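So this first bit is one chain, no partners, the form predicted alone, shown in C-alpha cells.
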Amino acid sequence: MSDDIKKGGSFLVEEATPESIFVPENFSSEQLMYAKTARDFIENEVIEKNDEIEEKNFEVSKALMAKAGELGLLMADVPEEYGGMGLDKASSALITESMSGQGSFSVIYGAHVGIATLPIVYYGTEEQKEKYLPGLADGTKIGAYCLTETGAGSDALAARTKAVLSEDGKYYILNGSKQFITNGGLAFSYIVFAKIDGEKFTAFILDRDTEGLKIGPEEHKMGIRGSSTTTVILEDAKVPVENVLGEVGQGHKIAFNVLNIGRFKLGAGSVGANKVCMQSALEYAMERKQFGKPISDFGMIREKLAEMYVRTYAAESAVYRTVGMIDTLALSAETSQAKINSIEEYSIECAIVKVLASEALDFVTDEYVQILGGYGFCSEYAAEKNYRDARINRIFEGTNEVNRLLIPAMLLRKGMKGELPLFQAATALQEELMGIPSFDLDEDLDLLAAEKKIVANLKKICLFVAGVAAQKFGTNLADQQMVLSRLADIAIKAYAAESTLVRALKDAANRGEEGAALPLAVARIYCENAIADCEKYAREALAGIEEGDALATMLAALRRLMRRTPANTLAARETIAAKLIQMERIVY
C-alpha cells in the first residue's frame, strides 16, 4: 500500500495526522446537495405519514420507496450502467445518515440499498445485475436479505438452510426457513444463504414468486414497528442455477463482507438519529420552563446537552474517517474485486463505529426521553418512539457483543499474519515500561497537547493489554470473552478519541481556535472521558490475566500510562451548551 493508505488497524500503530483522514467538514457542495434531497423527503413526505407507516401500511412505505428511487437516493451505491449514480462511500454514507428522521422508514431504506441491494452489485453476474440492479435503484422493486435462522443468528455459518440439485441439473432446491428478514413483507428479491448438500454455505437470489418460497406473519416489536419483520420459509423452492450469487461455497465471503458495509452505514445512521433528536431535545429545553426559566439554564440539563453533543461528534468522526479510508483504498483499486476487499480491510474500524455509534445512539434517546420528563414517557412525543427504535441497532449487523469480540480477534490475526506490528509494538512498549520511568514533564504547548498525549496512551493501554493476554493464555485467548470485551472498548476508545481530535484539529487549522470552539471543546471532553473509561477497562483485564506480584507489576506499569493533570470537562461542557442554546440549534 502506498504511503497515503491505511491498513486496517494500523490506528493502534500509526499517528493519524489532520491531512491523513476524511472528515464531514469535506464534503462537497455537491455531496451537501444529496443529503438535504434526503432529509427534505423525509421531513416534508416520510413524517407526515408517520401513523400510517407505524401502522404497517405497507402501501404508503411502498409508494415512498419509490419516490426516493425517483429522487436518486436508492442509486448511491448502484453503478451507472444499471441505473444507479455509483457515488463514493463518503456519498452513500451520508445520505444514510440523512434518511434516519423516522425510524420504521430508515430501516426500510437501509436494508434495501444495503445488505439487499450491495451482494448483486459487488458478486452479480452481468445477466443479475441488469435483472435486477434498476429495479432496486428506482424502487420500484424492494429487496431482502435471508441469513438468520433461528439457530444461526451471529454464528450464520451454521445455518442449517439446506439446497440440492435438482436431477435434470436445472434448478436447486432449498428448504429451510429464515428468521427476522426486514423487508420480508414487501421485497421483490431476496438474498438467500443455504448449505449446498448441507455443507456448501452458498448464496441465491430468489424472486417473491419463486415456488415453495412463502412469508410468514409479521413480527410484533418493540421498536421500528413500522418495518416489515417476519420469517422466509422455503418448501422445496426452486431456484434457477444461474440464480447462484457468487462462486458455491463461497457465501461466507459474501456475508461477511456486506455486512461490514452495513456497520459503517448503520453508523452513519445512528449519527443521523441522534442530531434528530438533539435538535428536538435542545428546542424542548429553551421552551419549557420552571422555576421562572428555562430548564435549559439548569447546570444538569445543559451537561446532557453538551454530552449527547460530544458522543455524537465522536462517532461522526469516526464513521467519516473510516468510510474515508475505505474511498482512497477503492480509488487505488484497479478491479472489481480489489474494490471489494477495500471494504474487508478496513473491518475492525467497521465493527468499531457501529458499537460505538448504536451504544452513542442508545445514550442521546435515553437522555432525550429525561430532558422531556413525563411527556418524554408518552407515545404522543417523538421521544418515546425514538428510544424504543434505537434499541434495535445494538442487535443489527452483528450484536454488539459479537462485533466487541471481533475487534480484538481481527487484530490479533492481522498482528500474527505479519500485517500489523502489533506484537513488535507490544514488545518494545513492555520494555519502556518496566524501565526506569521519565520524570520529564516537558511541557507542550501545541494545540489539545494533553489530548495528543492521551490518545498515544490509550493506543499504549490497548497494545500493553492485549500483549499481556496473548502472553498468558496464548491460543486460549479466544475463550476468554470478559478480557477480550475489555480489551475491545479500549481500542475503540483509542479510535475515537483519536478521530475526533484529529478532526478537530483539522477544523482549528481551517477556521482558528474560536472558530472551531465546539469541536476543541469535544475533543478534550472526549478524550478526558476515554482514559478515565480504559484505566477501569484495563484494570479490570490485567486482574483478570495475572494476580499477586505479577499483577501489581502490571498495575504499577499502567499507571505510568495515567498520569496527566484532569482538564476542566465542566467548563468544556459549558461552553457547548452555551453555543447550541445561542445558536438555537444543532451546529458542528
Contents of the next structure:
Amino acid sequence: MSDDIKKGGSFLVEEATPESIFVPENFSSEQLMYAKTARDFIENEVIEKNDEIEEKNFEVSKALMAKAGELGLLMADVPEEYGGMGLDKASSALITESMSGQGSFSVIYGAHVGIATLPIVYYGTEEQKEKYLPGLADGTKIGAYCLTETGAGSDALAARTKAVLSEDGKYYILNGSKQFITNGGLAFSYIVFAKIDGEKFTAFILDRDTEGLKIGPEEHKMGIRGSSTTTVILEDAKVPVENVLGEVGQGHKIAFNVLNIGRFKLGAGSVGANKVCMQSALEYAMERKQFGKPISDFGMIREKLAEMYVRTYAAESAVYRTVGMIDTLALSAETSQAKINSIEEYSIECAIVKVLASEALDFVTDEYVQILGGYGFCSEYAAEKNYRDARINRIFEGTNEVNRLLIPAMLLRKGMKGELPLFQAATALQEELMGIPSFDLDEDLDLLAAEKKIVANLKKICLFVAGVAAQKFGTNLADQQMVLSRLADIAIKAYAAESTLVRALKDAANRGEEGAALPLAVARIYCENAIADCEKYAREALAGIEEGDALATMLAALRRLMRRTPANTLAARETIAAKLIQMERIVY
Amino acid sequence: MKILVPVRRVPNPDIKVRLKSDGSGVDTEGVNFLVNPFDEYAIEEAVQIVEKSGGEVVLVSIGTADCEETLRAGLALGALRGWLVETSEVLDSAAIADVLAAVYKEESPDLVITGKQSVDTDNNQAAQMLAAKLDLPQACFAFKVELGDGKATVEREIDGGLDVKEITLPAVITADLRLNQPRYAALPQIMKAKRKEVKKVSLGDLGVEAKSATKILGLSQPPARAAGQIVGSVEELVDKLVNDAKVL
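Give me the form predicted together with the partner chain now, not the form predicted alone.
Every chain and every other molecule in the complex is listed next, the one we just looked at coming first.
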C-alpha cells in the first residue's frame, strides 16, 4: 500500500493531516457542474411535481427517472462500456447529495443507483452487465433490491426464501416473500436473495415478468410516501440459472458490500437534505417577526441555526473524507472485485458516516420544524414533510443500532487479526495514563491547538474504554451491547471531530483565518461538544464494567484525558449565526 | 453554419448582491459564478440551429482565467469550441464590442447570437455596438428566430407588442427569455466539454486596445424601503399624503 492509502479504521491510531484527506473544497469544476445539473433538475423538474409524486403517481416518477437518465444522473457508478460514466465515488456521492430535496424521489433514485444497480456492476457476469446495466444507467428500467423478509430484517441471513434447482437443471424455483422493497411497484429488475436448498445464501436477478413473481400492495408510510414500498412474493418463480448473481453461497458478500456503498451514499444524501432544510429555516427565521423583530435576532434561534450548520458540516466532512479514502484505494484496483474490496476496507467508516449523517438529518429537520413553530407542524410547509421523510434514514441500510454494533466489532476484529495496532496502542496508552502526568499546559499555540488535543484524546478515550471492556469481557464483549453502543459513539465522535478539524485547518491554510472563520468556529464547537459527550459515554461504560477502587483508578485516568479549558462555544455559535444571517444564505 | 456566441461570466443571480464595505465593488465572497442566463438562451438557440442544419457553435468569453469555467459550462451545452480572451481589466460595453469584433474577424461566422444583456451590469449595449462596429444588421430581444437562405426572420418583443424583422446574414441577434428552453448540461457532455478546444489569447494577440471610455466611480445599495401603512379611508389617505408625506 502506498503512503496515501489509509487502512480502514486506522483513524483511531493515526493522525490525519490536511494533505491526506479529501474535502468538499477539493471538488473540480466538472464535479461542481455535475452537482449543478443535479440540483437544477431537482429544483426545476422534481419539486415541481411534488404533489403528483406524493400521491404515488408512479408514471410521473418513472418519467422523471428517465429524464434523470437522459441527463446522465444515473450513470456515475456504471462503467463506460455498459452505458455509464464510471466516475469516482466522490463524484457519485456529490451527485447523490445534490439529488436531495424531494425525499420520495431521492429514495427512488438512491435505491436504483445504489443497491439495485451496484450488485450487477460489481458481481455481474459479462452477459448480465450487458443485459441490465444500460437500461439501469439510462433510467428506462428501474431496479429494486430484495433482502428483507418478515422474519429477517436486521438479521438478514435468517432469510427463509428458498431456491431449488429444477430437474432439467435450467432454472431455480424460488419460493418466499420479501417485504419493504423500495421501488417494488415500479421496478423492471429485482436483486433477490434466497437460500439454495435452504442453505446456500445466494443472489439472483429477476425480471418483472418472471413467472411466479408478484408485487404486493403499497405500504402506507410515515414519510417518503411517494416512493414505492411493497412486498415481492415468489410463488414457484422460475429463474434461469444464468441469472444467479455472483457465486452460489456467496450472497452475503454481495448483500453486505453493497450496503457499505449504500451507507456512504445515504450519508451524502442526508447532507444534501440538511442543506436544503437549513436554507429554508434561515430564510423563515429572517422573515418571521415576533416582538417587533425577526426571530433570527433571538439568541435561541441563532443557536439553532448555528448547531444545524455545525452538525451538517461535520457530517459532510466525514462523508467526503471517507469517499476520498475509497477513491484513493480504488485507483490502485484493476478488477471490479478489487474495487468492491476497496469499499469493504472502509466498512467501519461507512457505518460511522451512516449513523452520523442520518442523526444530523434528524436533528436538522427537527429544529427546522421548531424554528417554524406552528407553521412547521402544518403540512402546507415543507418542514413537516422533511421531518417525516428524514426518519427512515435511521432505519434502512442497516439500522443505526446494527451499524453501531458493527463499528466496535469490526475494529476489534481488525485489532485481533493484527491489521490495526489497536492493542499496542491501548497498552501504550495504559502506561501513559498510569505514569506521572506531564504538566505541559497547552503551550502549543498553533491554530486550533486545543482542538487537536481534544481529537487525540477522543481517540485515546475510545482505545482506553475498548481496552478495559475487552479485558473484562473477552470474547463475551459481543453480548455487551450497551457498552458497545457507547464505544461506537465515541469512535463516531472521534472520526467526525477529526474530519471537521482537519478540514477547517485545510481551509484556513487556503483562505486564512478570517476567510475560514466559520469552519474554524465549527471545529471549536464540534470538538468541545464531542469531548463533553464522550466523557459521559466513557464514564457510563466504565461504571458498567468496573466498580470500587478499580473504577476509581480508571475514572482518574479518564479525567486526565478530559483536562482542558472549554472553548467559548457560545461566541463561536454567534459567529456562525451572524454570518449566515448577514449573507442570507448558507455559506462556508 | 458557423455561429459565434459571446458568453459572460456573472455572479449567481439568485444570490442577493452585496457591496464591499467601501463601495468599491460587489462583494464576491462565497459567490458562485455562472454563465449569464440570457447567454444560455443564445447558446441553446445556436445549438438547435446547428443540430438541425449542421455547422458549429463557437463561444467567446472575455475576462480572467476563471472564464474558462464559464466556457466549459457553455461547451457542455453543445458548443464545439471556445475563445478565451484573457484580461484582468474591467471593460465597458464599447470595449467589449471592440474585442468581440476582433474575434469576429478571426472567425468570420454567419451569425452572432448572444444574450440581450448580462445580469450583472445590465447594460444591454455590447451586442448593438458590435453590430454597429461591424456594420452588420441587428435584431435584439428575439423570441423567435427562423433562418432562410442568407437571411433570418426574427420576431422580437418590444414595448407594447411584437415586431418582426427580416435581416440579411451575417447579423447580430440578441436572445430574450422566451426564445427557447435552455437544456441542462448532461453529465457525459460535461465530461466531453473538458476535452474541447479553448483558445486562449490576450488583447494584444487580437491587436485590440479595448480602452474603456467609461469608469465606475462608485456603487451603492438602493435605500431600504420604509414600512407601509394601511389607511382606513380615502380621507385619511389624502390627509396623510398632504400632511405626512407632503406630496400633494
